[in-house]
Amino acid sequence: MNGPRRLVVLGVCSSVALYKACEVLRGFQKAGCDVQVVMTPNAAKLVSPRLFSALSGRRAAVDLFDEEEASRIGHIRLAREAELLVVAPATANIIAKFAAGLADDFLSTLHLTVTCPLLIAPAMNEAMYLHPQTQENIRRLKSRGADFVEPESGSLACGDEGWGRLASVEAIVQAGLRRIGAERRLAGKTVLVTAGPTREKLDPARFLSNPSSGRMGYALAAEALRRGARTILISGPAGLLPPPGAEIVRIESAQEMRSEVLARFGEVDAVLMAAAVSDFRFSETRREKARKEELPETVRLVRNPDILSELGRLKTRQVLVGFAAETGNVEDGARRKLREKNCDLVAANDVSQSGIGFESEDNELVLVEPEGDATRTGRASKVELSRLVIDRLEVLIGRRG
C-alpha cells in the first residue's frame, strides 16, 4: 500500500476464534497499515492484551477509565484517527451492542464515535447467529452502512457442524483493504449533492411539498465525504444530521434551490440531484396566515424551473447525476430522462412499490447511462446503494480526467 501508513482499529471480542485475531492483525500489518487493537473485558480474560501489545507495537485498549489509556489513545482521538473499524471475531453480544447504540466498555463506545467504514467479522455458535434478533441486529447495521465478512459454515468451537465459524483471516484482511482502498479516490474532487423535499409556501401555515425525507442525498453525501471529496450538501428540510464535515446549505423552496445550486455549479466536478423538487408553485403567497374563509376554493400552481434541465445546458467538465421517481416502466422513464435532461447517469425507483422509496430506509434503482444496459440493483439499504452510486460516479469523474 503507497504513501502514509494507515490506522486500522482491530476489535477483538471474547469468541474462541480471537486466536485468529492475531494473524488478521499481522495481514494488515503485511499490506502497510499500524493496527490499533481493541479488546473487550471479556476477551482480555481470554488471552491476555499483552500479546497483541507486542505484535502491534501498540498498547491494545481494554479499559475505557483507564488513566493512561485515556490520556495516550483516549477513544475521541483514536476515533479521529483511524480509516476503519474492523471487529473480528464479533460476538453477538458486541453485534447487539453496536445496533442498540450501547456504549458500556471502551470497543462500543469507541463504534458511536468513528466515521470510517466499520467491517465486522461475525464468529458464534449457528443458534446464536440465525437467531431471528441476532439477524435483525445484522440487518439494521447493514442499514447503517457496516460491512460484514459472513461466517462460514464448518466446524464451531461447541463440537457442532454449522454457520457461524470466523471467516478466512485472507477474506477479512481483503474486505478490509477494499474499503480502505475506496477512500480518498475522489479526493479534490467537489461533489454537490441536493436532498430532501422543498416547500412552496402559500402563507406561513400551508405549503405544498413531497414525502422525500432526504436519506438517499444524505447518504449519498456521507459517501463523497468518506472518498475524499469536498462536499456541499444543498437540502430541503429533512429531519436528519448532515455528515460531519460536509459543507451544508438549508434551503426551503425550489427557487432556493436552484439559487444556491447555480451560485457554486462552476466550482464543482459533480451535481448528484437527490433532492425531490416541487414541480409546481402557488403563484400567490401571503405574508400572514389566511382565514380559512378568505381562501378560493382554487388556487393558481405555477412551474418551478427544471434545475435538473438547466444544469444540463450548462455543464462542460461536470458530471450530472438525475435521480427519477418513476411508475410503470422504470427504465424507459430514466432513458427518457437521461436523455432530455443531458445527464451523465440518471438513478430511478419506481415509487409505487410499498416499502421502498420515500420515508424509508430501502430503496430499489434502476441506474442508466448513455451507453450501455441498465444495472438493477435489487433491494438495498440507501446507504449500500449510495455506494453503487458513488462507484458509478468515480469511473465517470475519472473519465473526464
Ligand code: CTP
The other form holds:
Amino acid sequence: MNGPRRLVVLGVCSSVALYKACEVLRGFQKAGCDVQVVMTPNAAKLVSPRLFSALSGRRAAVDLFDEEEASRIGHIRLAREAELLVVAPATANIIAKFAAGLADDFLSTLHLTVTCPLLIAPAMNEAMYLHPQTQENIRRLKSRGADFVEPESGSLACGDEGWGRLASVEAIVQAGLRRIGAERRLAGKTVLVTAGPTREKLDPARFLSNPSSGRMGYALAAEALRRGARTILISGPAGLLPPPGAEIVRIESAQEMRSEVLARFGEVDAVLMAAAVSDFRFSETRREKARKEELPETVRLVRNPDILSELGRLKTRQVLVGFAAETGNVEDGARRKLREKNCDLVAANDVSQSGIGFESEDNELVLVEPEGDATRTGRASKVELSRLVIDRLEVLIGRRG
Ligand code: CTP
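Right, the form predicted alone is done; let's see the coordinates for the form predicted together with the ligand.
Then the entire complex follows, led off by the chain already shown.
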C-alpha cells in the first residue's frame, strides 16, 4: 500500500477465538497498516495485553480509567486517527453494547467516538449468534453502516457444531482492506449533496413543504466524506446532525437552495440532488404573520425553478445524480427524468410503497444510467444504499479523469 501508514484499531473481545486476533493483527501489518489493539477487560483476563503490545509495537489499551494509559492512548485522539475499527473476535456482548450505544469501557467508548468504518467479525456459540436479540443488534449496526464478516459453521469451542466460528483471518483482513481501500477513492474531488425538504413560506407561521427526512442526503454526504471527498451539504430543515467534516449550508426555500447550489457549481465534480425540492411556492410571501381574515379565500402558487434541469443545461465536466420519487412504473419515470434533466445517474424510488422512502430508515432504489440496464438494489437501509450510489458515482467521476 502506498502513502503514509494507515491506522487500524483492532478491538479484541473475550472469545476463545481471540488467539486468532494475533493473526489478524499480523495481516493488517503485512498490508502496511499500523495496528492499535484495544481489549475488553474480560479479554485481558484471558490473554495478557502485553502480547498484543509486543506484536503491535503500541501499548494495547484496556482501561479507560487508567490515567497513564488514557493519557498515552486517549480515545479521542485514537478516534481521530483511526481509518478502520475492526473488532475480531466480537462477542454477543460487545455487539449488544455497540447497538445500544453503551460506553463503559475503552472499546465501547471508542466505538461512539470514531467516524471511520466499522468492521465486526462475530465469534460465539450458535445459540447466542442466532438469538433474535443478537440478530436484531446486528441488523441495527448494519443499518448504521457497519460491515460484518459473517461467522462460519464448524466445531465451536463449547463442543457444539454450528454457526458462530470466527471467519477466517484472510476473510477479515481482506474485508478490512477492501473497506479502507475504497475509502480514499474520492480524495481530491468535491461533491455537493442537497438534502431534506424545502419550505416555501406564506408568512412566518405558515409554509408549504413535504415529508422528506433528509436521511438519504445525509447518508450520501457521510459516505462521500468517508471516501475522502470534500463534501458540501446544502440542507433544508432536516433535524439531523450533519456528518462531521461536511461543509454545511442551511437553506429553507427552493430559491435559496438554487442560489447556493449555483454559486458552487463551478468548483464541484459532482452534484447529488437528494433534496425533495418543493415544485411550487406562494406567489407572495408576507414578512409578518397575517390573520386568516386578511388572507384571500384561495392563495396562488407559482412554479419553482427546477434546479437539477438547470444544472443539466449548465454542466461541463460535473457528474449529475438525480433522485426521483415515482409511483407506477418506476424505471420509466426514472429514465424520463434522466433524459429530460440531462443526468448521468438517476436513483428512483417507489413512493407509493409504505415502509420505504419518505420519513423511513429504509429505501429501495432503481438506478438508471444513459446506457445499460437498470439496477434494482432491493430493500436496504439508506446508509447501505448510499454506498451503492457512491460506488457508481466513483465510476462516473473516474471516467471524467
Ligand atoms: N428537483 C429540482 N428542482 C425542483 C424539483 C426537483 O432540482 N424544483 C430535483 C430533485 O432534487 C430530484 C429530481 O429533480 O433530484 C427529481 O425530483 P422529483 O420530485 O422526483 O421530480 P420532478 O422533477 O418534481 O417531477 P414530477 O414531480 O413530475 O415527478
